[in-house]
Each structure stands twice: as C-alpha cells, then as structure tokens.
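Below sits a lone chain in structure tokens, taken as the form predicted alone.
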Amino acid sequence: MNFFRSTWSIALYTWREGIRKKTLLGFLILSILVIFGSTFMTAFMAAPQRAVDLGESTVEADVQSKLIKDICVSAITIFGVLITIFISASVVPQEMDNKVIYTVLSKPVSRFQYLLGKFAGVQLIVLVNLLLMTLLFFAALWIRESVIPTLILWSALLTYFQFLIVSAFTFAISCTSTSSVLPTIGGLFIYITGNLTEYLNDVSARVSESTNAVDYYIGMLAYGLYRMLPNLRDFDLKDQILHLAPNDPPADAMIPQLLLAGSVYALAGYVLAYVLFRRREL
C-alpha cells in the first residue's frame, strides 16, 4: 500500500509542477484557440470555393466541414506531440538541476517508485491536455453536423497511444541527460522517424534488387529499422476522419492489435528508462 501511495504522490507532484509550466500552457492555449477558431477560419478559406458556382450548397458545407476537421486534427497532433515531448523531456532533468531528486531519493522511495511516479505524472498531463482538445473538437463537430462523432473518440484513443510511445522513449533519453534539450531533440527524432517507417520499407524493397554490396547493407539496415521501429502512422485516423461520416466506426484499423503494440513499445521505453536511470550515480 505504501508503494502505491508514494508513487501516486510523486505522480500528483509531477502533474502540479507540469501544469504550471508556461511553455506547456502556451501550447495548450494555442491549440484551443486554433480548434475553437477553426469555424471562423473556414469562412475565409472557403470563400474562393463560393466564387466557383457549383450549384449545390451541400458541396460548400462539405468543404467547410473537411477544413474544420483537417485544422482540428492537425492542431491536436502538432500541439499534442509538442506537449508530450516537452513534458517528457523535462521532468527528470529539471529535478536533477534543482536538486529535488536527491531529497526524494533520500526518503524511503526506491528509484523504481520515483521513476514510475514521474512517468505516471507525465501521462496524466498528456491525457488531460489531449482530452481537452478532443472535447472541443467533439463539440465543434456535434454542433455543426448534429451527430455524435464517435470516430473522434477512436482517433483520440489511438492518438494517445501514439503519444505514449513517443513519451516513453523521450522519457528514457531524459534519464541520461541533465538538460531537457537533448531529450527534446530525441523525442522529435523519434516522432519523425516513427512517421517515416514506410519509407524505410520502400528503401529496403528498392535496393534488394541491386547487386552493389553497399546497397545491400543499406537495405538490410533499412529493413531492420522498419521491423524494429514503431509505425506511428498506423495510429493516425486523419484520412478516415476527413472522408468518413463522423459516427462511422474506424475502417481497416486493427484497434486491439494497435493498442497492444503501443503498450509493448511503451513498456519497452519505460524499462529502458529504468535501466538507464538505475545506472546513474545520484
């Protein structure tokens, strides 16, 4: 019982400290403004569409609806991943810098408890921010189309697991650093690479037919990275949100398999973080 109480206390402390960060609040406010203002933006962006007389008001409404969805999904993804990387990269280095970590670890708190509490606190921050942005998007679509956009909820669930993977490995990098700069760069690299894994597969397929030894090894490396790295694009339902009805179920998305894969990658990232953190001299 004491184990969970101590871990939860560290998680709540991390949550309270995280929501006070001005950068984090700035990202959140910007994302809310973009999502909230998407309706007004589409009025100007769709103006050229009205100039082309298509003869059907439903076409204009469909264009505006897609613009709103595109803006909102992009805002949630961009600001959400920035919040995830920023908070995951800073919680441990910040406490090393201000010496708080030494006070915490001098108490009957193990390194495993401390790290688990910090990681849980990070996930609380990520979840709450994602929930706020998703609820605004949900409300905007519900008001505009008068249907319950359940597809948005499925998208939010998969988006969180996408953020969870990035967060876990960014958190692992932060356990080796005394500054948040390197983990932030590493987190951005992980996110970008995770969205380019299909390109690695294409590279492997192209060079497989080459007789050049260098191309062969490049192809082997690309294929190995493709099999090892998480494909974050699998967690993205943006195309479905743009083209399917808001209350349609996800199409061609293996939700249970994706959730399992996301959990496995996140667990691997956390285990790596613990191994690296345990080896540090504190």
Given for the second form:
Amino acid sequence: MNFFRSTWSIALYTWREGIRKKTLLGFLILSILVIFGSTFMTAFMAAPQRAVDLGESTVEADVQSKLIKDICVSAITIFGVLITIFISASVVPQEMDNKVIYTVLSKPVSRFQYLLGKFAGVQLIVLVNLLLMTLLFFAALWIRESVIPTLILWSALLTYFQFLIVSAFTFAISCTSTSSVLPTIGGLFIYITGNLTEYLNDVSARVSESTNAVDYYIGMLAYGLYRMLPNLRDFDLKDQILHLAPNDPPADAMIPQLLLAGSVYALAGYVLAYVLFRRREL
Amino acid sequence: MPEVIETQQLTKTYEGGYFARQDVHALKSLDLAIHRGEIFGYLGPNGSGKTTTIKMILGLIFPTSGTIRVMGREDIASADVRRKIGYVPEGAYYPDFLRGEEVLRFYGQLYGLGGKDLEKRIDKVIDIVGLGHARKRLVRGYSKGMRQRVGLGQALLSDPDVLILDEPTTGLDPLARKEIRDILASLRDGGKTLMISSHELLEVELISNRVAILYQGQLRTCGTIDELLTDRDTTIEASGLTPEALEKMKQAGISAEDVVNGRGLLRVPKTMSLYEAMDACRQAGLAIGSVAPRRETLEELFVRIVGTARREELASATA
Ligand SMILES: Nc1ncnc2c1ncn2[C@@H]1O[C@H](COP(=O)(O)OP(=O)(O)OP(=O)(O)O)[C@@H](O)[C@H]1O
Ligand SMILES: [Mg+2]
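We have the form predicted alone; now please give the form predicted in complex with its partner chain.
Complete assembly follows, chain above in first position.
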C-alpha cells in the first residue's frame, strides 16, 4: 500500500515537472503544426485539381493522401522519439543536479521504488504526448477520408512499444550520468541502431560466404548484435498505413509477439537501470 | 541507551578518474558520537568532509570502511531508520511550480502518509516552521528564508527523533537566521537531537551543546562548548589611541584590536593583572570606556585549531 502510494506520488511529480519543460512543449507544438499544416496545405493544393477530369484526379488524390500520411506518421515518430529520449534522459540527472533526489531518497523510499516512480512518470509523459499527436492525426484522417482510421490506432500502439524500448535503455544510461547529454546521445544511438538491425543481418549473411577468419568474427558479431538488439523497424506500420485502407486491420498478425518482445526489452532496460543505480554514489 | 548517531573508524575515499588516479581521502577513520537531545555543531573548513559524513549517514553514498549506527542500528537504509531521521540538504531546491503545502504533501506521501493523517501532519509542520501565511503560495515566489522553512518542514513530516541539517542558514539575512535558529532550539527543547553543519560560528556557539571540528577528514576537537571555550582574558574599551599611545601599550605587552578613529579594544593578556593594565592606560593618557571579562569565542577556537592543523600539515609536508 505504502509502496504504491509513494511510487505513484513520485510518478505524478515527475509528470507534473516534465510537462513544464519547454523543449518538450516545443516538440509537441512542432508536431501539431506539421500534422495540421500538412492536412491543410494539401487541401489547398487539391482545389485546382477538381477541375481536371475524374480519372486523373483520383490518382492525384491518392498520391496526396499518401503524402499526408507519410508526413504525419513520420512527424509523430520523429517528434515522439525525440520527446521520449529527451525526457527519459533528463529526469534522473536533473534531480541529481537540483538535489531533490537527496530529499527523496532520505525518506523511506528505496532506490528501486524511486526508479520505478521516475520511469512510470516518464511513460505517462510519453504516452500522453503520443496520444495527443495520434488523436490529431486520427481526426484529420477521419475528416478527409470519411472512414474511421483504426489502423492509426494499431500503429500508435506499436509505436508506443518502440518508444518504451528506447525509453528504458535511455533511462538506464541516464542512471549513470550527472547530465542529460550522454544519455540523450545514447538514446539516439539506440534508436538509430535499432532501426538498422536489418543491415547487421545483411552483413553477417554476406560475410558468411567469405573464408577469411576476420570476416568470420565480424559476421559472428554482426549476427550476435542482430539477434540481441531489438528490431525497431518491426514496430513501424508506416508502409501499411500508406498502402492499406485506413480502416483495414494490420496485415501481419505479429502484434502479440511484438508487444511481448517490447515488454521484455523494456524490462531488461529497467533492470539494467536498477543495477546501475542501486549502489550509485549520489 | 545507545548514542543517537555513532560512527566508528568511518573512512571515505572518493576514487579519482579512470586514467589519472587521484583519490580524495575525504574522511579518515572518524569516530563520532552524538548524544540524545543535543544540538551537535559539526564544523570544519570547506572540503573538510562534513557533507560527506552526512551523506553517508543517510545512505546516499557508501563508506569505504567503518561503521555507522543510528540509535544502535546498523541497517541505516531501512525504512524504519529513515523515518527517524529528517534531513535538510545544503542548497537544495524545492519544486517551485508547487505551492508550499503541495511540496509538503508530496514529501508526506513518500512517508506513506495520506488522507487526514497527512493533512494533520502538514498543518502541524507548517505551524512549527511558521509558513502559515504562505502555504497556498507558489514556492517560486518564496524568499530564501521561506524556502529553507519548506526544507525544514519536509524534514519534520515524520516527526523524526534526529534532524540533520547541512548549512541551514547559509545565505539568509540576520532576521531569517535568528528565526530558523529559534525553531531549531525549540525542536531541541522538544526532545529532538540535531546535527548541524555550519560555517556560522557565532550561531553555532549560540545554540550548540557540543561541537566537533573537522580538518581534512580528521576530527581535531570534540566537546561541549563549556569544555572547549575555557580561555578567558579581559578587554578594555579605550579611546585616545594615538600612534604613540599604541606604541606605549605595545611595549607594556597589551595589544589593540579594531582601532578606528582612536577608539579600540585592548586585550589584556592572562599573565597581566588588571591594575597593571590600568596603570599602563593612564600613563599613555587613554580614556577608558569599559572593562569587561571575556572568554574565547568559538571563532577564535576554530581559527586556532584549524591554523595549528594547517601548520602541522605544512611542516610534515616540508619535512
Ligand atoms: N563526489 C565526489 N567525488 C570526488 N571528490 C569529492 C566528491 N564529493 C566531495 N569530494 C571531496 O571530498 C572532500 C570533502 O568534501 P565535503 O563536501 O564533504 O566537504 P564539506 O566539509 O562539506 O565542505 P563545505 O564546507 O565546502 O561544504 C573535498 O575535498 C571534496 O572535494
Ligand atoms: Mg558541505
């Protein structure tokens, strides 16, 4: 009971403090501008096309619709991941800096509880931001296409799990440092590598044909990394959003596996954070 | 009954960088005992290891060796012990987007308090630290003195037996200082034990029962104020202190301090009788304002102890 009360109050405090950050607000406003702007702008561009004969204008409209979706999904992912990294990288170092952590950890609050509260607070912020952006996109698409774009919601779910993985490891790095610079760089690195794991597989496949010993080890390393690192691409439904109807269900049925994998990676990240933080000198 | 806080052979070495090993020996084998119901003044120049000691007692950093006992218990990280210690860190920040009472509510929840119990406790604490008029205002608008009261308040929420304060009055104006000091003294009178690290020696002298002086991680002196401040002499407040008069007094073995416009304080050494001193004054043609006995101040003791320690250190370094 007490455990949850104090953990929850740390989470809530993290949330209240986090949403005051100007950087976060900036990213959110930018993403909203992009989503609004793209839907408006193309509506504008579409106007003269109405005059053209029917056949061509549907092709044109289709291209435009893809463009809008592309811009919006990309904006949500990019700004979402920036917010995620930024907030996950800063909550703990900031408290070390302003010494709030001293007053909190000298209360009957274990370090495990403290981290749990902080991490939950970060997830609250990430989730709410993602929801805001998604709902905006959802509404814009609904109005444009006059069907309920449920696919967007599936995409948001998977995107959240992608963010969760990035967040957990960024958070773990932040538990070892006193400023948010290193963990931010680390978070970007994780996100980028997580999107490139296919290349690692490529490398290992290509190298396996060579007989050179060095190549062999490189191949092993690449393969090991490929198996170990999360493939964040799998969590990305952009292609489906572009090519399927907005109210189609997602085409592959991998979602439960992805959610499970995401949770496992996130748990690993959190455990790592705890291991790093448990005996940390403050 | 066990000591409230007791350290044995407490040692802390901060490990230096990975490449150039430059370890800092912040505390060297410190034995400290703080008794129940006292205000313990923990003194020492910058970097002598005061904050290091306090952080170890609170489990924020870990000893390299040695033991710490709080009320006889070694499990200082347990919730039980934490509940008994209130801590006001040095120069801490309190979330300034919250109201005074919201800050206390947040910290109260960390003790697992909630509902009516918590509200009652908050009212009580606000009353103790005197924040009643400002409890609904944002901390952003608080003065330094009010922030320090919030700090004191959050440390008192669990009604702890021990209060540890790291430089509680640094940066406060004289009035705010006096008010904080009065609060601390009344907490002591209410039965709490206080450990205060400070550079404000006058203040410490006014409210402490015992003091310890640390230098470079080693305890140089520890005792009650009465035990430590035993040196007594006499001062004469005199005017007409011309350069010639000053010269004459010096020959007589009396030194003058703080001379401004011919007025100043003459320090009569213990070896000289008061009659001799008065004679010397008359011969030099001085007008006497007052004659007063005085005892060594904590500041003088501090300067003496730390000065000696420094000289010893230099001597051993050159030897
Ligand atoms: N995290 C750290 N890493 C390395 N050295 C440290 C660390 N913290 C403190 N020190 C060093 O340990 C010594 C003791 O520092 P400490 O902060 O305990 O002093 P202090 O008595 O509180 O000083 P002040 O009066 O300035 O607050 C200093 O030499 C300081 O530089
Ligand atoms: Mg200090």
